[in-house]
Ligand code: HSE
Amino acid sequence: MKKKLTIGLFGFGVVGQGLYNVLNQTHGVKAVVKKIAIKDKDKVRTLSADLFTTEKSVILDDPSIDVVVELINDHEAAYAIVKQALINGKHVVTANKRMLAEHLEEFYELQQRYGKSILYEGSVCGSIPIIRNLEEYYDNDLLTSIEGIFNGSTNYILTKVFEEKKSYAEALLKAQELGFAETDPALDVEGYDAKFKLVIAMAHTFGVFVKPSDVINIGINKISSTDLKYAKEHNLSIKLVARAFKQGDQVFGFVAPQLIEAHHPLASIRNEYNAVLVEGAFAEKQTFVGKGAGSYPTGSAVLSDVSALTYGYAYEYKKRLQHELLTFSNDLLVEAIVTFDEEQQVSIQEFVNFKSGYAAHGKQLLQGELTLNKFKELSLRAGVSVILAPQVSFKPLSEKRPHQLLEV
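For the form predicted alone, pop in the coordinates of just this one chain.
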């Protein structure tokens, strides 16, 4: 049976305004916004001034408010708000992926301690309901992998570069103008945003809590003209792929650009769309596609979470309760293509298994198997670009044992 909820809203940007309007125009979700916390009290707004406050305590300490919806940009301020809301006995809805990724295990424990829910469908892949599906549809499936395009901004940029022959700078500027990429796009183009989402997804896919700092992320900001030429000559595209998979008692996860063959499910994902590929022992391979950038995709997920709370819904973290001992590791071999200026020093000795290479027009290209840590190290060198090969294989380094992060 539905319960009518009273909401305290933090943030009144595009998503916050959209949520407020939808709640006041539809009878499908039984919820009302009582108070909205903002930073700028002098900004002209169309709603009554009595609805707004600049003091977070007005919302957090109000016993009549059931749910805190957090939609601000500051991840540190958001952490303080969400933590206090749970302690004060309020449910929380948020889409702040960085804040969640950095504190997810703590939030899990707070939910158990205070008996309140925190829902965050909008934090991973916009309008795609992947968290709910991992929790409910795949609750008893033996999941082996999750991967996909988790960042709409970078996918938009790469689409424009390949299909419209835009320069990287032109495509990035257009993404910023459309609101897909931030004014400071580093979180998107360097792979951090996708990594935060992957960390959250891993908790529901495998039941492991992993620190973002332990997950390797490589972005698209160093993709070279040689990479683009190679891709087009071989009928390939480039996508920024976030992936996590289980082999034995180990979980591996990282974000990196990859050359994608034309028949691959991710090849057709264009512009700001996201895609998630899930593989399990029973359901086998399934693909989810939806918009991942923009205010409405996130807003629809936030609205869905609010609606779920009216039915008393809560994440159960079912994979965590299946008592499987798993460890997270970066001890992995990956097949990669490395391109670099001739004056740069990249040696074939840095490859575990070297396959091929060539040099032309002042650039060199080498292909072979690298350790994941070497793959990351090369990505940090000036004038060097690293991309996963199209038919990439992953081999755990069995002679090394990973550090243990979590027992479940």
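Next block: the form predicted in complex with this ligand, after the form predicted alone:
Shown below: the chain alone.
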């Protein structure tokens, strides 16, 4: 039996307005917004002033409100609101990926302690229904990997730079104007946003709670003209790929730009679209595609969570119950292409397994296997750009590969 829900909404920006509008256009969802908490009371709004408040307690302490929908920018303020809402006996729907990634384990415990649910489909890949699929559809399949394009802004920028020859700065500005980018766009272009989403996805794919600071993220902000030229000459594109996979009792996960072959499922994912490739022992490979950012696409995912609450849905974090807990590791070899301007910024001795290199017009390009930690270290070096090779295979360092490890 569906219950009619009364919502207290925090935030009325791109996603908050999207939710409000999709809720009003969807007759099947039994929910009504009673109050909206906003920061700026002087901003001109089209809705009645009675609907708004600047006091969070007006929502958090109202016993008639059963669901808090949290859609504000500030992740620290959001954390305080969400925690208090659960303690006050309210369900929560949020799309705040940074807050979730940083506090997921605590929210898992708070849900158990207070018997209330926190749902966050909109936090990972916008409109793609991935969290509930990982929880429910794949509850019995042994998932081995999840990877894809988890950030709409960077995919939008890469599409515009590649296909329309727009400058990086121009494309970023447009992504900001369209409301895809974070308030601080460094979170998008440096790969943090995709990492937060990956951390959330890992909890539902493998049952692990990983601290975001333990996960390596490399963004698209240092992609060089040499990388673009190399990609075009080899009929490749560049995508920012978030991935996590299981080998033995270990889980590996990181975010990095990668060269993608034309026939790869990610090659055709353009603009703000996201894609998630899931691989399981029985279902094998499946691809989900949808808009990863924007007012209505994300609003529709939030609405779907509100709808799920009307029939009492809660995540069970089923993968935590299915097998021994896995450990997260960065001890991995990756195959990369490293480009740089000056000679001797990067030496071939830094590779575990050096494959090839060339120099032309003052630019150098080296390809080979590196440890993931070295890959990250090189990405931070001035004038150096790193990118994963296409058809990359990843080798855990714990696998015995003495002939290559000896070369370090």
